[in-house]
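Take a look at this one chain, the form predicted on its own, written out in structure tokens.
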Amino acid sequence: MTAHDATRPAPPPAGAPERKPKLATVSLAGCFGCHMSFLDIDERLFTLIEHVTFDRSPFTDKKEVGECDIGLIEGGVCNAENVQILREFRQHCKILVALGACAINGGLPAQRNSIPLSSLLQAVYYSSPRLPHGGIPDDAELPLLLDKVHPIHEVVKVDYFIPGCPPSADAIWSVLRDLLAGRAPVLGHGMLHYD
């Protein structure tokens, strides 16, 4: 038995119906562009809706994160707001997927951490033409940005990652086939991309 047979749903008791396995997804930091090429697994989208049920993702518009087997986390780490949810997702997730260069080493939102944030925010809110008073946001409901944009795993325990800018199709169905059918995915040569 491997570490990962731990994290697999159980089987339903005889005469029970089968309870499909439940997948979310989240973007924190980042384009979207690893959603946008999961969802060009296509045609595969049936058999994976045949398989799983959507818990909090762009298929269900849910806010908030379930019990869930598998939690795929797109982007990197920039504000309270994403810590929040990135801890979320770990405590209600078995299996926790970082998809693509921003959840893996912080991507471009990361390409800030080389200016402080302080003077960021001073170049953005008070040297901007187009904002003639200035004045850096200040209100309760806009996320506290963190001095740094982090990968994922900084933050917290990540089980699996696909790399790529963003990961090709074929390999987000590779790591969901593997993991759906209680195995360790392995990405070949052909699917890992380092962008």
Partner chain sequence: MEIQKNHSAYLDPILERHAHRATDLLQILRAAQEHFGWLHPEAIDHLTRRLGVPRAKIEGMASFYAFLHLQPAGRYRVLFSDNITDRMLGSAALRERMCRNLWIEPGKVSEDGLVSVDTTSCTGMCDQGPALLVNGMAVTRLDAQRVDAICDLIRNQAPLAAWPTEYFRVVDNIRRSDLLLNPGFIPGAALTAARQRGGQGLLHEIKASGLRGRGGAGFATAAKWEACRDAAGEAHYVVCNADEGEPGTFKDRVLLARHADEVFEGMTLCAYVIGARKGLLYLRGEYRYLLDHLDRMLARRRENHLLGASILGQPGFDFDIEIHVGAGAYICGEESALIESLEGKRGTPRNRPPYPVTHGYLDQPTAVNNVETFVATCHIALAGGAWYAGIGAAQSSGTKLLSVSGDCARPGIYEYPFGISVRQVLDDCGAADTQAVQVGGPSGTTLATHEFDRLIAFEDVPTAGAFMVFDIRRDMFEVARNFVHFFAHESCGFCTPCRVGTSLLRNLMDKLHNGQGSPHDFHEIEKLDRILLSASHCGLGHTACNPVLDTIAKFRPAYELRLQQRRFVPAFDLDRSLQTARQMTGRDDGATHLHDEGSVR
Given for the second form:
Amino acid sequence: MTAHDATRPAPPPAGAPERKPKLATVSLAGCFGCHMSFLDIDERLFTLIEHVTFDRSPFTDKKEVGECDIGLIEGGVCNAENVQILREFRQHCKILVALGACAINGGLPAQRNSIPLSSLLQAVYYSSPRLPHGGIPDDAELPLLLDKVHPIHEVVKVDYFIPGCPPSADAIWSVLRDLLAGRAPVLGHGMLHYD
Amino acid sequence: MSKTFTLDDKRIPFEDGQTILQAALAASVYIPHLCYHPDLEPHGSCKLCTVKVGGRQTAACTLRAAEGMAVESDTGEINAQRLALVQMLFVEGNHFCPSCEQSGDCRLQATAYQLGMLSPHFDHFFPNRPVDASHPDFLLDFNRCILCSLCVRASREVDGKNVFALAGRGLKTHLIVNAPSGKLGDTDFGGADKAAHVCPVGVILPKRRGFAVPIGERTFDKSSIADYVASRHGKRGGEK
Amino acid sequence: MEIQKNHSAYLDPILERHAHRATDLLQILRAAQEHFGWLHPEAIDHLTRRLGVPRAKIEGMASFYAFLHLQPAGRYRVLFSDNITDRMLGSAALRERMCRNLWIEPGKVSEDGLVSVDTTSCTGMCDQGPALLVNGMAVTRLDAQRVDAICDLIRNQAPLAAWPTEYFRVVDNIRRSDLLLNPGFIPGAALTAARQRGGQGLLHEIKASGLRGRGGAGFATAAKWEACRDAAGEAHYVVCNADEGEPGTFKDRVLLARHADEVFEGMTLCAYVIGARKGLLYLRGEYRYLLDHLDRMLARRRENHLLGASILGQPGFDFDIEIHVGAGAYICGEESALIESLEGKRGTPRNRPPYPVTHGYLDQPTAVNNVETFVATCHIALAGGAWYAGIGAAQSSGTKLLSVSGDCARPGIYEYPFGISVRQVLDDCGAADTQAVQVGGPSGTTLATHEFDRLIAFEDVPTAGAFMVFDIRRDMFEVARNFVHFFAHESCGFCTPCRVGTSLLRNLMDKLHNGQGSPHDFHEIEKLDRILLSASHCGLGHTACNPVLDTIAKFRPAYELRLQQRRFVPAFDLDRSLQTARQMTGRDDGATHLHDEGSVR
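Same protein, the form predicted in complex with the partner chain this time rather than the form predicted on its own?
Now the complete complex, all chains and molecules, led by this one.
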């Protein structure tokens, strides 16, 4: 698929639904880079908004996820809050998509996985020369860390994956177009990359 | 050359003693592989090159070609299995492409692209594999090792040095270095070694040269591994 | 730990005994460890210098074998046999008892370096388990009292020689004898008969006998010997595969204990046919306790001119046998891996072809046969091929030794003519309420009640000899899970599908065991089974899925019971993986816990 093709409006889904499909997005243990890449679909956002309603997403600032057709998850699962949100997305989204490297294999945050969590917290909060040694924060607002960072498919069933760090805007657009058209998404050559 | 076998729908000529993989590559036909290198003895461990001959699966890198053989390779069934094998390699080690200097030039990654891998599918093992930065000119990042043993064989067969060996068993199999300290810096390993240039992934990396080629211009940005390997074989007589 | 800087003091005599042959590396390392307790880095330095073998190769080799230690593993190294039959006899509780009693964690060396307690694959004492190995020596018939007494002996640092000999007593438990197990064999008789027929004549008799290899695959013995004899080489070798590692098998143990003469004589017959001057018997490490007995038998045969130069006084008939002891690697039962191990390497199966008959030990023509096969050849040499062919079943002449264990009144060795029904064996061994029999070990076949009229024979249910009985109290899912753990532990790690696939399969079976299984996981198990079956390098990977495939097909309710989750749940316990963070923050509020998904929202 060329960039030119990609700018064309998505074909109307077969048997056009009465209501617009709902789309939710979230970033768990991610850097929002995938969301930034999502925004890089640029003017195609206008096409997209004709076809979907955004539910919970950093774009809407809605905090609760409602019943959705598609959920895009950026980032891996590194703490209790990530697990809760991921489960809520799984419960409410008909189709769940792992967006980007961290959601797919844990990514950068998962590179802590070879270090025991206890050593990690010790090192950061007690022996790091750059931090005040105030002990490990116990604020109830802070989600607790899991022993390891997990890709989302190890915690819930995931329907589709868009690899990349971040996935290109074209790849995201291509998958969304396919999903909205009721097709299984296919990432053609050039759109499949892991970095 | 008169003898031939068929590989999917192609007729492949071969010389006596050639394996199916060697003959296919000489005819510029790609069969996925990771542990094979044209300058080293075939090994048959990665099983990516598994093909079907007479209804049975076998590694194309170790099976000698024979007249009239009918070999299936590029089929949905076999490629699905290859995809699963690549996914196994991804979950076995720690393969974080975005932070790997070999990304774009990595054969594991390129083979995964070739097979359309969207996720590693299985649960990750996340092994603990410390890096070895002891050598002045080379870094060893064992996180990415796929145990193809190309470096082991190159160092032994070509360099005559035995710098590397495999240790452990089963999932605990790992690469070790031939020094009392276990450190590469305490060996006679050098940049002129064959072993320094055969790693299909990003374990053995020259220092001070990371990310030298911009994204978009790296080996497998420009062509698929199938096209790359096919074009380098046959006419030139060998993959370099 | 004894401080001994001068490793050359004990290594040099060992090296001398092995003529500084690098191919004997495994034997040298075994001997070194028996002396020092573990393989010290300085000992490896010394071996590297003396043998000219790179230290990484020595380390790579040593770390392949479960019984070799590159770090101190305790002055008493206790390994509980972890076969399903040991488990059924209560081994897990006894192991926990020992760990509690000695204040140690399983798999870890005590802080004073005195003792470690861990598990090992089946030690071949299924008829008198639960069993363990202590510093490589087999201890049988464990119970709470014996375990407590062993703990006292260890705490008091009693040398093994001072332990009650009863602990180390291994009984033969021969329950049914036929031609192989009947006493009365006269050493040299088969050789004398063979010499009258000549090598070609003997080969003809073996061909006429229809004898097929007893290791399980059933390759025609005469064809193997003939191909080996006809293969060009600088030397020919006879190898006896006594690496009886298939869980549930222990018949070679009994043959070696009772009928070693026939084993060695069969090897000598083979040497006579193929023109070998050297034979090697690869004894599994778990049977180390048999080594002295076997060495004495060899010495006696040399004295009686049944081994050595000019056997039976015939000039030019020179043949001798060396015993190599394994070190805890099931894969070495695969003949090409066994040859690698004999050559002092990691036991990785070779690419085949070429086969050992043309390119075996030291790349020379080599006939590798099972212990029982060699014993059978003696009787064929004595009584002729036609006689032997008249015994057993159409495509399976002769008799078969079965190692019977599990839920039955009389576990032990049963010798039957081939063609015996499973039901008959069950009746004879006193099995009641049987729901399944595992024939041929984990890599074999799981038979359910409707199949008990099937016959033990190559044309129906082939087996190397294991016959494990499970009554209706047993959970066949747990049986399969034990076998899957075994394969994951014993995978050599050479090929991707087996190295990674067996561990993935183990984790999925554990996931089901832990109540986290869903139909998704069941689908994954079936997918892994297919990949192992079709893509693995050798028989271990090909057969690693057998117990799962069979139990799914025949005991599906045992799996369905385990699929407690309708929807996918993680393989790990989410709440438990917050435990470290809870401890370190000192928090225990609601937000610090994750319950299963049903309770979300």
